[in-house]
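First, one chain by itself: the form predicted on its own, in C-alpha cells.
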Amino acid sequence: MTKSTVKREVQVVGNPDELSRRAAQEFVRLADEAIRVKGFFTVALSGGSTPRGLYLQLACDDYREQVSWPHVHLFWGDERCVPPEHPESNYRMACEALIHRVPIPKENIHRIPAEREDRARAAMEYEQTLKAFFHPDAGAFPRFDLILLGMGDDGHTASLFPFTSALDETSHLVLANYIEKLDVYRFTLTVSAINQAREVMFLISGASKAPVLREVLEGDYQPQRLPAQFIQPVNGRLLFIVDRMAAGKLRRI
C-alpha cells in the first residue's frame, strides 16, 4: 500500500468533552443512516479513555434513545488476551460504560474470545463469527459500518503495533498480533479488514498525542514504524475528531 490518496477528514473541538459529544453525534447519524438502508448498524469498539468518553455520551439521556439498539450489532477491533471480567478486558470496559447501560440485545454483542489459551485458535475463531455475521464473498472482507480507533504515543491503532507482523497480513480479518516491546499477545483487526469499513473514525485527545499525530497526517509516509498510516479506507469516510491538545502541533487544520 502506498502513501495515501484517502481523502482525511480532520475536525478540531475544544476538549475531550466535546470531543465525546462530536463522536456521539456521527455515531448517532451513521446508525440512523445504516439502519433506515439496511435494518442493522455494525460498529468494531475500540479499548481506551478516550473512547470510553464516547460510550459513556452515548449511554446518557441526551443520546441513548436517539439510537435504535436492538438494530446495532457491536464487535471489537481488538482486545487483550485476559478474560472478561479482567480490568485491562476491552470488553469490559465497553459494558460497564456502555453495554450495560443501553437495551441492546444479548445476541448483538460479538466479543472476541480472549480468555482462550490458544491465541491463534481464539482468532480463527472470531474470523469465523465475522465471516457467518456478515457473509463476504469468497475472498473478500466484511464491511463494516464504523470502526472506531484510538492512537498510541507511538502510532499504533487498534493492536496493530510498530515493525509488527499483522501489518504484513492481507488475508486474514483477525489476528493474535505478539508485541515485542510489551512482550504480550494482543487480538487485533488486520490493516485488510479495517479498510474495508465504510467509516473509520480515530478519536485522539491530549497534548502527548501532539507529536505523533502531526507525524502521521503531515509526515513522511512510514506506516511500518506509524502504522495509523495504514488506515486508508477502501471506499470509505476517513475521520479523525481531535481536541485541541491533540492538533496543537499541525501545520494545517
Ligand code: 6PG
Given for the second form:
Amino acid sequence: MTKSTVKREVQVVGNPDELSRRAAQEFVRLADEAIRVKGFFTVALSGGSTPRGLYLQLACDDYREQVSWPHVHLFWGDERCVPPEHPESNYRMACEALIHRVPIPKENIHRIPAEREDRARAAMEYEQTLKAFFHPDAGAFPRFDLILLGMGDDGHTASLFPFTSALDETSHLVLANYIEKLDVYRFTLTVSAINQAREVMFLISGASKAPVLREVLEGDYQPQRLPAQFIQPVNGRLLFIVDRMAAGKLRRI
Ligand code: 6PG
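Counterpart to the form predicted on its own, namely the form predicted in complex with 6-phosphogluconic acid:
Time for the whole complex; same chain goes first.
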C-alpha cells in the first residue's frame, strides 16, 4: 500500500462535547441515507473514551429520535479478549452508553464472541457472522456504511497496534492480534476490512494525541509504526473529527 492517495477530510471542533455532537450529526446523516436507500445501516463501533462521548450523545433525545434504530445493525471494529460483562469490554461500554438507551432490537447487535478460550476460532466465527450478514461476492470484503475509529497516542487504531502481525493480513476480515507491549490478544478488523467501508470516521480528542496526529496526517508514511496511516478507504470517505487540543500541532488544516 502506498502513501495515502485517498481524499481525507479533517474537521476541527472546539472541544470533546462539540466533537461528540458533530460525530452524532454525521452518524444520523449516514444512517438516514443508508436506511432510505437500502433499508438498513451498518456501523462498526470503536472502543475507547472518545467514541463513548458519541454514544452518549446518540442516546440523548436530540439525536436518538432522529435514528430509525430498528434498521441499525451494530458490529464492533475491535474487542478485548474478555467476557461481555467485563469492565474492559467494548461491548459492555457500548451497552451502557448507547444500546440499553435506544430501541434497537437485540438481533441487530452483532458482538464479537470475545469470551471464547479459542481466540482463533472466535475470530473465524465473527468473520463468518460478517460474511453471513453482508453476503460479499466471492473474494470481496463486506462494506460497512460506517466504521468508527479512535486513535491511540502511539498511532494505533482499532486493535491494529504498531509492528503487530495483524497489520500485514490481506485476506482475513477479523484476527486475534497479539499486542506484545500490552501482553494481550485483542480482536480486530483488519486493514483490508476497514478500507472497504463507505465511510471511516476517526474521533480524536486531547493534547496527548497532538504529536501523533501531526505525524499521521503530515509526517512520513510509516504505517507499521503509525497504523492509522494504513486506513485509506478504497472507495469511501475518510473523515477525521478532532478537537482543537488534538489538532494543536497540525500545520496544514
Ligand atoms: C479500544 C479502541 C482503541 C481506542 C484508542 C483511543 O478498544 O480501546 O479500539 O483503538 O480507539 O486506544 O482511545 P481513546 O479514544 O480512549 O483515546
